[in-house]
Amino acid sequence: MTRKDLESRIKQRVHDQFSPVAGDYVSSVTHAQGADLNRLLNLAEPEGHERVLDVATGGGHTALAFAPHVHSVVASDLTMEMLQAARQHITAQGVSNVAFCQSPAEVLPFASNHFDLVTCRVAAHHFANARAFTCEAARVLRPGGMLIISDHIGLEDAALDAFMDLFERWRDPSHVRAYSVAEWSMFLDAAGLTLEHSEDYRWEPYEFAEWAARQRMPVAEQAALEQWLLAAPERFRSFFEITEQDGRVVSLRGTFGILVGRKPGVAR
């Protein structure tokens, strides 16, 4: 299978996985009210003139958070159903400076040097080619512009990293990979961006039943994943904070982080 065929298959898997659950992501409290939204705003320090591109907008929560503080936002997503759900959610809030565009993250249909800020929140682990996305983000940014990514972050411990990728992919087959800070640093460098800042971010624990239901896991698969988590060695259970009650998984936690890449030059 060629790289192009593989990427096409990944994109189709993302479309098939998220199209039926678009509304669930709009209404997800975790996605709508995550404290990282305020952190992204604090890191961006918008002054009101910025043109923002929110890549893989999902339920539109990042676009909605930035809209009152900037000139305009373009919310893009691979999946039309997600865009439609995001549009309905955002326009219902009376927000009028957000436009919507269906687009893969790896081929952005925008002019070079157009945006002051590109955001991508809890989505890059689904991308068919995260390196290509980073290059495209760099291309559409103006000199001095900023790329802010909030996402699953891979671990330097190979066993822990593989364990997390497995439970994420088991629950959501469109999960590709959680990249480490070192990997993101290489992507940014190859795209001509400088890693200006990185930090760990402590996302809320996954409430197991709700987390599995949001991706509409088949009952048998959910039960199999639950038993696998319960049988994990203690160091995995401890690191990912797998909690149980009466022989059932109550919650677990993934690892997340925020990264800021800067395009060389003087911001306008």
Contents of the next structure:
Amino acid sequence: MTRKDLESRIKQRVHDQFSPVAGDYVSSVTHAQGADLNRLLNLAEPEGHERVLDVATGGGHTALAFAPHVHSVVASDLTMEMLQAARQHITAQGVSNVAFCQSPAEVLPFASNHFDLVTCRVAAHHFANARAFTCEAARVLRPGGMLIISDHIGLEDAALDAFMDLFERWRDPSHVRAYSVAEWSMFLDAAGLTLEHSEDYRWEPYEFAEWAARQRMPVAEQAALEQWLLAAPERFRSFFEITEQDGRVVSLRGTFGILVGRKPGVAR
Amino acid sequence: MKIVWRLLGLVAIVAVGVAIFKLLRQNRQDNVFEMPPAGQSGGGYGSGEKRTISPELLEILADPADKGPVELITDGNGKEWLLNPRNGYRYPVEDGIPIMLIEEGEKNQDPSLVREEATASE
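Counterpart to the form predicted alone, namely the form predicted in complex with its partner chain:
Now the complete complex, all chains and molecules, led by this one.
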């Protein structure tokens, strides 16, 4: 199988995974009210004139959070159903400076050197080619522009990393990979961006039942995943904060982080 | 002198009454026209009910393959497309959202729309 076949297969899987649950991602409290949105705004420090691109906008939460603080936002996503759900949600809030565009993250249909800010929140772990996305983000950014990525972050400890990778993909087959800070640093470097800042970001633990249900995980699969999680060695259970009640998993925690890349050059 | 003050007081009460009435009426109108007209408020894109691509988005949209500019065209059936005049690729616009997937552009290619000068200027 060529790289291209693999990428189109991944994109198909993302589409199949998200088009039936588009509305759920708009209404998901975790996605809509993540306190990380405020953190992203603080890091970006918008002054009001910025042109922003939000890649893989999903429920449109990042686009909506930035829209009142910037000149305009373009929200792109691979899935038309997500875009329509996001547009409905955003226009219902009376926000009108957000435009929508269907496009894969790896091949952006925008002029070069245009955006002041590119955001990508809780999405890059689905990308067929995160390296290509980073290059495209760098291309569409103006010199001095900023790329902010907020996502699952992979772990330097290979065993912990493999464990997390397995439970994330078990729940969501379109989960490709949570890249570590070192991997992101390589992608940014290859794209000509400077990694300016990175930080861990602690999300709320996953409430297991809600987390599994949001991706329409079959009941039998949920039970199998629970058994597997509960059978894990203590080191894994404590690292991912797996909590248990009456033989069922109540919650667990994935690792997240925020990265800021900068395109060299002077602001216009 | 007393009568002047009384008159002034009366006028003030009437003025306040008229002001309140106007405010209430304005408020009711605002509620009726809750949706702002497309393209009015905010920084520019103004999507709204019209479901058309805003000029600002159009200006920065590029062909995903060659990254050159695209043009908004309308075919005989009134359907809108984003045309790459250099190779005739046409990208569909669905309900105001451009579908900028290379495979879509290729599928809807119309070689008769290729313009030599567009190719040359690249």
